[in-house]
Structures are given as C-alpha cells and as structure tokens.
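Starting off, we have a lone chain in the form predicted alone, written out as structure tokens.
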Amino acid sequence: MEQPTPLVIDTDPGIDDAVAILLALASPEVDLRLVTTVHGNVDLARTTENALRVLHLAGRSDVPVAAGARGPLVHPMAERAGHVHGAAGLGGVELPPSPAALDPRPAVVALADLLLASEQPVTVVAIGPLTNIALLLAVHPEAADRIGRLVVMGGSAGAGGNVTAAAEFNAWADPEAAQAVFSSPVPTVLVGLDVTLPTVLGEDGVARFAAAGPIGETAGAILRQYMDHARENYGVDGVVVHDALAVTEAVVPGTLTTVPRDVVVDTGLGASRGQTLVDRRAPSGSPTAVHVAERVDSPAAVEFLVSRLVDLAGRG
C-alpha cells in the first residue's frame, strides 16, 4: 500500500470548511499534518478556535493548528460572511473546545518548516483568503518550492461571482494574494465556481451521516444554517459544499478535469475587484499556468464526500 500523502490545510472555518477538515480526516489517502488558519468568514480568533474545535470533534486534536494572517496584504475587507455562516462562523453550533493548545508558530513559520522536512512531496490545500500561502512565497520561497500540489478553492473562470458579479469571496478577500499565488510557479489546482456549485450536497445525503454517529449528527447540525441560507437567498434545497470539493481533488487527484490556463486577478478598486480573469482562448504552455478545473461529475463527488462523511462518523 502507498504511504498516505502529506496534507496541509490552510483555511478560514467557516461551515463548509469544516466539513472539508472532517472529510480530509476521513480519508486515508491523506495524513493531514497541520492546519493553518487564516482571516476569511469570519476573524482570526474565531477561525482558529473554530478549526481547534473541529478537529478535537474528530479526535484529531494531535494535528497542530498554527494562526495565520489576520487581514489581507494590502486593503481591509469591507466584509465578512457571517450572514452565511453564523456569527461564530460554524452555522450557531457550539463545539467543546479542545484540550490542544495553539502551535506558538506563526502558520507560515510552521508551514515552511513542514515543508522543509518533509521526505515526500507536501499537498497544500488553501479553502480560505490566500494570505498565507502569498506570505509563504514571499517569505519561505525555498519552502514554497517543496509544494508538490496546491489546490485553491476559490475564483471562477465562467460563473460569476458569489460575493459580488465578478468575484468569488476567496479571491475577493485578498486579491493581492491570490495574484501572487496564481502568478507563480508552484503547481497549482483552481476549484472554482464552475465546478463548485453544480456540486450541491442535498437533505438526503446531510441525514445520512448524521444518523451514522455523534460526528456525523453534529456535522449535520453545523450544515443546517447553511441549508437554510441557500434556501432563503437560492431557493435550493441543498448546500454547495466549495471547499469539500477542493479537499476531494487534493485526496484523489483527477477528480475533477482540468486544463492549464493562465489566470490573473483584478487588483483594482473597482467593481470588478477579485474578479478571477481566466484565458480560455487555448490551453497554457506557461510555467506559470494555473490547471483550472472546467468539469466535474457533481454525483459521484457528492457520493464520495457522504461515504467518507459516514464512515467517520461511525468510527465516532
């Protein structure tokens, strides 16, 4: 059998990322190593109480959390997303909190030294704002250079925007990142809108797991707010789950199709700001190409993240 991959995550729980952490641990394709925290959904106090939470849920409190980035590189955040995921971030539900204490490493100091000791190749996963994996190569370049795959939930190369018309939040929230990261040469995966919401986990699938175990029930329970929020304001009965599919890329490679692009992100001031501008004219030859993911088999993906999802809540 093959050794299980080395797995990062970097993230800003969040609902969705929660359920993403839950199913990176019930994969046994992937060792997660460490989780990085970031600014995003809601701040940087809470995301990293609420990633210290989440993993203590799956008791995984050994996996060290590490914060990151309070704000963006450059310009403030004119808002967060708590009107979807709560005010605490995960949809009104109170985890215990864990036993483990903080990692006293900034996250880009223990990411690069992750990164540096690692024998084999390191996946990244970054389901949140980029600020930390933009800091990394500034900061760490010899480090970032050892990621053997970074696969970034964020952006759209066709569908528009979700916190405005043009932009998706993850690129919208930093876009100074983002450019840097999708500008360099590190091989990179982009999980965008196009893929993410045809992908849209139903009632059907959230009971399933929840009745499987305590993990499960309260992961349901965490996804209740979201359900009602994309009822309210989409009129879907469902969840997309954006940041599970970016996890389920990263844990089987090929999941989703995609193709080399050449990407770049609009750092202006204006309303097309974190606007993810993606050439489809014809595939990259850039070193720097981005391989952006245009199709997915939103079922079986769907599937694939309820059976994980189940199997871990009964191991709970």
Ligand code: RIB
Given for the second form:
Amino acid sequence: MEQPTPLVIDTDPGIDDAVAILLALASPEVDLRLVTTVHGNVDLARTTENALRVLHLAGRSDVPVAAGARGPLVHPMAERAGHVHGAAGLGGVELPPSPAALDPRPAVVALADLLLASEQPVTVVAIGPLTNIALLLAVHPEAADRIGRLVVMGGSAGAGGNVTAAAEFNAWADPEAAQAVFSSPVPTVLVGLDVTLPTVLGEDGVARFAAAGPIGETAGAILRQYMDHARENYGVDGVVVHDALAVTEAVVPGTLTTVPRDVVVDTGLGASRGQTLVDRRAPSGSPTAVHVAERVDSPAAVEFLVSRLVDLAGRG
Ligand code: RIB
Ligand code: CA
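Now that the form predicted alone has been shown, please provide the structure of the form predicted in complex with this ligand.
What follows is the entire complex, opening with the chain shown before.
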C-alpha cells in the first residue's frame, strides 16, 4: 500500500465535524497529523475542547490540536449554530475530557510548521469557517504553497443556503476569508451544499455503527440531536453529514465529480452576504479556479462513511 497522505483538519466541532474527524481516523489512506480549530458552530473554546475530546474518544489523543481564530477576519458573526449542534457543540453529549494538552502554538503557526516540514504534499480539509486558512495565506504564503490539496466544505453553486436563503454557514461565517481562499492559487476542491444535501445518512446507517462498539454508540448519540433537527426543519428522516463528505473526498480523491469554476463570495452586508457565486457558464482555465463538486454518488458515499465508522467502532 502507498504511504498514507499526511492530513490536517481545520474544524469547528460541531456534530458533523466530529463524525468527519472519526472518519479520517478510520481511514488508512490518510495520516491525521494535526487538527486546528476555528470559531464557528460554537465559540473557539468549545470547538477546541470538542476536538480534543473527539480525538480522545477514538483513542487518538496523540494527534496535536492547535487553536486558531476566535472570530471572523472583519465583521462579527450575527449568530452561531448552537441551535443545530447544541450549546456545547456535540448534540448535548458530554465526552470525557482528553488527557492531552492543547498545542501551545497558534493554529496558523502549527499548520505552517507542519507544511514546511513535510516531505510529502499535505492535504488540508477545512470544514469550518475559513478564517485560519485565510490567515495562513496572508501570514505564511510559503507554507500555503506546500498544500497539496485543500478540500473545503462550504458554499453552494445552485443549492441556495442553509444559514440564510443565499449562504451556506461556513462561507457566511467569514465571507472575507472565503473570498481570500477561493481567489488563491492553492489547489482547492469545494464540497458545497449541492453535493452534501443529497447525501443523507439515515437511521439504518447510524444504527449499524452505533451497534458496532462504544465509539460508534457515542457517535450515534452525538448525531441524535442533528437527526431531530433535520426531521423537524427539513422533514428529512436522516442527517446531512456535510463535513464527512469533504473528508471522504480527501480520503478517496475523485469521489466527487468536480469542474474548475471561478468562484466569488458576496462580502457585502446585505441579505446575500456570504453567498458563493459560482460561474457555471464554462469551465475555468484560471490558475485560481476552484474545483467545484457538482455530482456525487450519494448512496456510495453514505455506505463508505458507515462502513468506515463500523470498522472504527469495532476497534473501541
Ligand atoms: O453548512 C454546513 C457547515 O456548517 C458544516 O461545516 C457544519 O459543521 C457547519 O459548520
Ligand atoms: Ca463544520
């Protein structure tokens, strides 16, 4: 087997972030070297504590966690997503504290250090607001140049928004950061609502990994609030594990069908703030084109996630 790809996850756990981190730990194709945390679903202190605890849940408190930005680059967020993820961010589930100490370096420094030291290209998966990634581009461009692939969960080409009618949450939480990232030359794959919304994890899938061992049982408990929120708000009998689809693309490149597109973000203060405007008139040849995911085999992606979580749960 080839050398596993070095992986960094930048995250705002967050229920689907937690599942995405577990998926990465369950996947031998990647080697999770660092988790960096960012404000988002809940505040930075909580996203950071949650990242430490999710890694500990999976027996991987050896993976360093470095805390990043506590807010957006320019304008404060109007609200967070505690009503979706629970006030503490993990669906009301209190995980045991991790014995690991937080990495003392700021996230951007830890990320730059790893990128500059890695002999292999590093895949970075960003599944929260893009503040840390934008700061890396600004402060350590030489490190950003060492990113092999940046896989972003965020935005929407034609699927509307989820936090407003126009905007997806991660782009909306820091539009200026998203604009900086999508206009950079870093090879970027955009995993937006167009492919995440159709990819629904149903009760049967949750039941399979919940029954496979303690890690799966806890993951199922964390998802329970998300399931209830989806049923009450979307009438959907299942959950959209947005962030896990981004990790799936990182683990198995090509899972999603992508097209190079020019993407701009509405950084105004009006009703469409945070909207990602994807130019779908023709594929882009620009060096800053974003590889926008436009098609997904949702049943296959769900089965991949469930089978990997069953494997991980069985190790617990
Ligand atoms: O729109 C979905 C994204 O917003 C996911 O990353 C979820 O965790 C929330 O942060
Ligand atoms: Ca997230």
